[in-house]
Amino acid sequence: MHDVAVVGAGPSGLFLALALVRRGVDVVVLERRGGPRVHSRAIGVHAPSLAALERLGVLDPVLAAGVRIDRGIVRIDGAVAASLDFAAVPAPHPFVLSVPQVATERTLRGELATRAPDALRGGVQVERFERRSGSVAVLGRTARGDALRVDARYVVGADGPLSTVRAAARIRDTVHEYPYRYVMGDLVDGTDEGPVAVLHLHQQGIVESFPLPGGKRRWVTHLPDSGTVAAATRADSGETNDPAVAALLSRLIRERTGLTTDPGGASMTSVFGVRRRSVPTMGDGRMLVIGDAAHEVSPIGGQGMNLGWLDAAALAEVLPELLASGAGAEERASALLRRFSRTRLRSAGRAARVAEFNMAMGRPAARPGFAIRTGVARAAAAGVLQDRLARMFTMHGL
């Protein structure tokens, strides 16, 4: 009997497992994939997450693998229209770290393997759950097809938007699809922007670019109307390295910014839509959910991975107390979980509103609307609003 079974070894699941192991909790992590990811995925690590990674004892290798972004600028027709400095953010780490998710997962996996060598089990397909009075049985199959049963006092789903744990716990989710589609890619950095985040405002849609380690740069922009792009870009592609998508991205960058990029140097491409997923609670008895399993927000703004880490950090504070509770402590346990759920869902709601603001500011617009948006961007990055924007974009307070 394990104390906690975590389903999913993405960033949230690995963080939670490591945080619990450091507290002496017996944890097993069940992951469908047989090995680590290949492509970069999420890249932005914000100030609250940097502090959480420091408490976990893994900040130094994460910092060493990334690029520190201290400043963001807005360009219109190539000229700087606004600038945002993160140095004034009242946090131990007043910057955003750009580091591929594969690198942070590698660090978390390595530290977990050192502290609990048998905790992570890859190639496991979780199929169903059986609830008992004081535990949950997780039933599934190994990569070889052998039946697997894991018993734990608590089960935590860190298994993404289509969470099997959420479904089994009968936690209702509400999904809102936004009418936006984006194309993204990691290309060789041929700009002279350095370690600066750059937002190019354009009537056909914002073009975002962020520095990456290894001389790369992440680019994201709106897809044109579906009638003008290849059929292959009309459905979410996941993260691949598609030459046709890279060529499309480079063309859109050139048309909207005047900058030339090399599609042949792409190391990742993706086409994706955006949605918001919310739940009324993050737990039902001994089955809990964190990260995208609980609240999915638009990736525009780079908040999703950070929300998952902050969920994990908060839950790691609660679970040891739940595990230490004896018989008859159900009311106390329920109150602790309600408080955890309420606090984290409130943070997710704020993050979703920030993401909606980001999407609204960057969507295609007719000339009058674009002129208004340009004025808002110039005004918002000046004077007293600058500190508030810096806090918002570094997830301060979440």
Ligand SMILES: Cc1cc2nc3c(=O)[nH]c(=O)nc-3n(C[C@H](O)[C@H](O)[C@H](O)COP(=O)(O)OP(=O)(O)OC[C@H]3O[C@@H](n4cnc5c(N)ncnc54)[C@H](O)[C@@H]3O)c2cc1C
Second form
Amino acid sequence: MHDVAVVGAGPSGLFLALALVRRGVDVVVLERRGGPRVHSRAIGVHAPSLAALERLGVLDPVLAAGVRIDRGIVRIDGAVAASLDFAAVPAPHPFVLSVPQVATERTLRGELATRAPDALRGGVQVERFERRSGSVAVLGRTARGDALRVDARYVVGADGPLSTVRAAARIRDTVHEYPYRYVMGDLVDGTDEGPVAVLHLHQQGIVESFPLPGGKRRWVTHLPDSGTVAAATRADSGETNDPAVAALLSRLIRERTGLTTDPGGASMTSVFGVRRRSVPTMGDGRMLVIGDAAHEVSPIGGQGMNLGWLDAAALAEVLPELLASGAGAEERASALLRRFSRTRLRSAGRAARVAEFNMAMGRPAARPGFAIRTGVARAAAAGVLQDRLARMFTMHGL
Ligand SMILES: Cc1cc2nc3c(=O)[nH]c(=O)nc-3n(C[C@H](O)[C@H](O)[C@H](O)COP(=O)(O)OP(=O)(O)OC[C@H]3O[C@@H](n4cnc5c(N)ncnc54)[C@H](O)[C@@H]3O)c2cc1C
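Now show me the form predicted together with the named molecule, since the one above was the form predicted on its own.
Once more the chain from above appears, this time first in line as the rest of the complex follows.
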């Protein structure tokens, strides 16, 4: 019997497993993928997550793999209209670190393997659960098709938006689809922007670009909904490296910013729609959910992975206490979990509203709406909103 079975070895599951192992908890992680992720995916790591990674003892390798972003600027017709300094945010690490999710996952996996070599079991598809008194049986199948059963006192679903754990725990999710689609890609950085995040405001839709390690830059822009885009961009692609999508991204960047980028140098492309998924509770019994399994937020603004890590850090504080309390402490356990769930869902709600602000600032607009938007950006430049925006964009307090 394990103390905790974590389903999913994405960023949330790996963080939680490592945090629990460091506290002496016996953890098993069940992951259907046979090996690590290959594409970059999330890149923005914010100040509260940097502090959490430091407490986990893995900040140095994560910092070494990333690029520190101290400043963001807004460009309109090429000229700088606003500038935001993240150094002003009161935090031990007052910057945004740009580091591909694939690299942070590698660090977390490596550290977990060192501290608990048998904890991560890859190639395992979890299928269903049987609740017992005081434990849960997790039932699944290995990559070879063999049946597998793992017993644990608590099960945590860090198994992403389509969570099997969430469904089995009968936690109802609500999904809101936004009417926006984006194209994204990692291209060779031919700009002179250096380690600065740049938002190009354009009437046809925002173009965002962020520095990446290895001389690359992450570009994201709004997809037009007219017939000018290929039918292939109507469906989500996941992270791939599709030359046609890279060419489309390059064309949109040129049309909206005047900048030339080389689609041939792309290392990742993605086409995606955005949604908000929320739940009324992250669980209050023996089956819980964290990360995207509990709250999917739009990637615009780069907060989802950070939220998952902060869930994991908070749950790693609570679970050892629950495991240590004996029979008769159910009421206290339930109260602790309710508080955990309430606090984390409040943070996810705030993050979703920030993402909505970001998407609204970046969507295509008619001339009057665009004028208002550029006015807001210039007000920020004048210093009126500097502090508030810097806190908002760095997930301060979440
Ligand atoms: C294009 C894009 C860009 C993004 N950029 C950012 C960003 O810059 N910053 C940021 O903070 N966030 C960003 N995000 C969001 C971020 O990637 C997610 O929030 C994050 O991956 C969620 O982590 P997670 O561990 O909760 O879930 P996931 O990463 O989805 O991991 C879930 C894991 O569970 C496994 N699994 C699922 N079901 C089962 C099962 N039944 N049995 C066994 N294993 C299972 C999956 O294989 C997977 O490994 C981005 C997302 C996308 C799509």
